[in-house]
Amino acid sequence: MKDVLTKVADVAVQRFGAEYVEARAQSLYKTMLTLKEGRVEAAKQGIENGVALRVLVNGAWGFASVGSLNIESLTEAVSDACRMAKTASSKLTAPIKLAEAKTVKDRVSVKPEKNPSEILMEEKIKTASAINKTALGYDKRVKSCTVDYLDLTGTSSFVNSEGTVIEQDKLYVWSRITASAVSNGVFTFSREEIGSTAGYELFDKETPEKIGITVAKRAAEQLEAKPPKGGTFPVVLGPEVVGVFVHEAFGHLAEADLALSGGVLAGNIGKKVASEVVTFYDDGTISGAFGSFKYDDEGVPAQKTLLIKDGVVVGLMHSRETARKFNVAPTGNARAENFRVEPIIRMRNTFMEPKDHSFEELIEGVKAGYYFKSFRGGQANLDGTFQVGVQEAYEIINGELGEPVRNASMSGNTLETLFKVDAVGKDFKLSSGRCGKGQTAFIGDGGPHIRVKEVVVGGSA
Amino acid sequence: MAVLNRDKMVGLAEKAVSTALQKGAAEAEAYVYEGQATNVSIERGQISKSSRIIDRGIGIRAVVNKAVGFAYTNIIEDHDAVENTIQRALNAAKASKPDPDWKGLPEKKPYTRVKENFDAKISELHSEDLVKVAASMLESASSISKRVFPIEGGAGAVYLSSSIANSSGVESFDKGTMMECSLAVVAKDGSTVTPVCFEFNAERNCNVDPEWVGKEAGRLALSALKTKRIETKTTKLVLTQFALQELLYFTLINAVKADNVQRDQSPFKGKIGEKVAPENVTIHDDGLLPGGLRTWAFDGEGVPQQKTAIIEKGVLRNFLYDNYTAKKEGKQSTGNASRAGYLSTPSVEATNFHILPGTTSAEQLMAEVDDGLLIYYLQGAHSSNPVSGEFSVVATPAWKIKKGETVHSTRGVMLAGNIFEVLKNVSIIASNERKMGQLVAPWILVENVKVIGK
């Protein structure tokens, strides 16, 4: 494979004096399930072959992708792709250019454990089924269950004009389950994600058993809650809150596109955004989470990337482009979801660092407002308004749990609400997620619990 | 690349079901897909990119002893890729376990000839006159004022086809078209910099009109440049077509779906009959809209796609059935079933969900409003709850309405209610219908909703 993609690399340099050329080939391979109610929706199986070209002409991009691996349609496809970067090139004022990557010749394969290519779809099948089950049979108000499974394995194929060969494994093992309860009336709703870049032994940490409790107790337990009041309070955010936060309320704006796309960062590097207490990473390097990977889809080594320390902004997530436009060195963030699309700039595992507060000691602080425990969605505007939609939450009053509270959400500009937080935990964990951003990545993000002074929560109450 | 034309796509489609028969499976089915798009992109502000993706795949469906197993594979030229993805397929359903449920695949049925769903000079464009198109939107935005700046947006043009066959008779093969262009802008003064205001305009034929798109996108963004909170308290919200494609495909839409009603996940579950809103609101699901962005012949099984009543004059009527649910009822698929090209099994899906118009002018609907918000972008509508239909989002940038007019913008305000309350306090539909992705609506004020300030 990395010879015919040298030879197409070749194509496109010497008859269309490309200034860069790269191509990427992927064979995979995806096993998915979904069960509901424990019944099998259907066992599917897949096989993705495939080629992205991306070439720099005149200083404009031109990409192609083609569902082949024969040199002739590549041949064809780079073609195309020189004549359409030339086109776009007809309006350009600034010219693309890119960092500078060290050249690298490697092959990365992955040892997992229990290698989900391996495994027997029965197998897979008796793992969703036992979740369900445990999930519907938690309490009887728990109606319904939908269990989604998915692996893929396989190999990504990486070549560039400037001699840089990689051959990558790839491996993913993931699953979503969702239950809703019904009672007098009252809907609730409770969802979980699992992920990994290991291996199938994700399954002997996160056991059947144990997901399925956590995702039907939710659902049950709101039944029981109430709508919050609207109003601006002081919050304590457990792990997975943060992690969504850091992720949407503030990743996105460290990714250097959205950054140079009129974002509130792109000013404000170097600059004191956050309270001291605040440190943020993004880190694709941490062994088996569902972010990380050896190189990127540009062929630059992921690495462990600093992106506020003690409140002030050092970094941003780069592509080579952007790199190239702040004079600084790639990040290895450049990620594409499959040979359908080009790489753009993405998150890997991001999180907060953790600091030397207790749970205890972090409600104590608060009289009367919210502990937001698990989330159901988010979302940031470049303007950093952000919105993160809350699964499980309680009232905090006097310094103690009170009782659960549902559909709440809380919203507020990021960096205002960063110089707002005002002591950390010393707890820690990291959750796995899919971001969407027109492509879907696998990520992971995590911290530990937080306080913030005050946030907007929305409610109907 | 040429396009795969009918009698290509239908051989490979039929020739997999009769292999898959072969093979030991009790029933088949087959999905054979192509896409062809080509993108200019406009990126920082300067077309910057240019792209061409071929998509072409085979997705099978095997049943063995009423269990269900599904294979696709991209490589469809390759007659071995093909016959190992059939035999994928059957090795998935005998790995699974019976449906009792399952009562075959649809039987073939009548097509009814849809409109406006080709063009075949979409198939002609080049990246020349996509340049061109793209080149004009932002001159339009920039026209509008030296304070509006173009972020990124592009142009683009797709073909779509798709053939279906399977052991109960369905055969047939739809080809579609589409065009689209989307401009996202901001508008800066001093250190003022506002939320990202987004326009676009997608067509079924080539008629898009990049300077409506560029000259909308930079006023909308120059008119939330003056910029104040507002107060926490319960008012009147004209939503437009942007808000109530957010709120709807997370809330109200999923309560349609019959697979949600079957499984004790919808409130609309026993109500067929009721009055859930008021009269003035009619709502229909119609896959043959005339232009319609999802109008095509038959659904994600062959199934023909029709007009489906929703809700008339405020009473519930129908719910959304693909071929599974519907027979579990026993009752016939409203050809709802949709798919994510070849790569994955139907589920029961809205195609046009068109809330029809009323006779208000938006001007009118305007004036209506004494105190109120106009809502165009939300956040956060996917945290929605699917169920219950409670949703909690944030509006920014919103317009503050006094007397009819928009008087300033607001950002970060926080809606929260629930899906099923909103509905039912519909006051004026207005006449300015557009397409928007699956739904097809003009604006429509509402009374009473819970707004939070700062």
Contents of the next structure:
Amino acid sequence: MKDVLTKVADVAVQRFGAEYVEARAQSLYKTMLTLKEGRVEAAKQGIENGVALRVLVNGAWGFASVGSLNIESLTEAVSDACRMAKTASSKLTAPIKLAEAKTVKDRVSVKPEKNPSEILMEEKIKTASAINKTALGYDKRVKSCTVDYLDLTGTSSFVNSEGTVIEQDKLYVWSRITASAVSNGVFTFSREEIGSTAGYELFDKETPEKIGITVAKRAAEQLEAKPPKGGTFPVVLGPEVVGVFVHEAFGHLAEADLALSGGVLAGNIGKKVASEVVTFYDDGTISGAFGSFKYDDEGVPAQKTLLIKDGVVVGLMHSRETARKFNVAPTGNARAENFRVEPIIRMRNTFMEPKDHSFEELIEGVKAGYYFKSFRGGQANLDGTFQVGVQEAYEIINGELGEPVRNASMSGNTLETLFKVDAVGKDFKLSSGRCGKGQTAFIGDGGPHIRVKEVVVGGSA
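Same protein, different state: after the form predicted in complex with its partner chain, show the form predicted alone.
Keep in mind that what follows is only the chain, not its partners or any molecules around it.
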């Protein structure tokens, strides 16, 4: 494969004068499965082959993809990409340049205990059915349960005109479980996501019984909860909520392409934007984590990237293009969902660094507030405003956990909220998920428990 890709790259350089060429081929085996109330609603398996071709000609990008490994088709596609780049270059105000990257020659293998591609579809359906049965059998008020499952295995090959040649094995196992419960006109919803880059042995740790009970128990308990009072309160956030806050409210602002598009961090490099107990990282090197890999889709090694240190913005997440604009080194954050699309800047495993407080110390300073344990969803805007929905929450009264509350949310301005983080726990948890930014990417996020002096809590008046 690498010989074919190298020949195609040579065509772009020699025939069209491309200053840079990259070819990214994939041969992936994918399983997708959905069960709802014990019924299989969808089950698909298949192989997905294709090649992405990206060229830089006269300072402009050209891109083409083809679902074939045939040399003639690839040569035609890369020629189309070069013509496209030449046309685009006539309208450029400033030519695109790339930051330097080391030439790499590497073969990255993964050796799972249980390779999902070797597990029969019947066994995967059996696992999903066990989750479904456990959740629905936990409490008669739990009325629905949906299990979505995905695995992806195979190989990705990367070649560029600078001499980099990389072959990487790919392996992802992911599942999202949702459940709803109804009682006396009250409706509750619960969700859980698990994922790993290790293998199907994920379900030896996150057993169907454990997952099913977790999702159903949360939905059932929330039926007895009351709505929170709306207003401004101190809150303690669990690692899962911290993770979605770091990802949604801050992480996207720290993606250099969005920073250049008007995000609030572009002009805040080197400035204090949070309290001194706040340190954030984006790390692609954590073994087995859902957002980890050895090389990104530009052939740049993954690394641990420091974003905020002691409250000060010290870095952003970069591709080679944005790294050149900021005059820094690329960080290995360029990722593409598949061969059909170009790589863009994406998070990997984004988290807050733990400190030294116990959970008891975090809540004992709160006279009247809330503990937000598990999130329901979140969104953020380039101006720094955010909202995070919470699916499991409790009152904190005089330093003690109180009654559960349901349908809570928190909102505010990211930078203002970061300044109000006054204590950070010593525990740590990383969760798995998927992020949409025009493309879907597998990511991890998390951190310790933290305390925020005040945040706007959505609820009843």
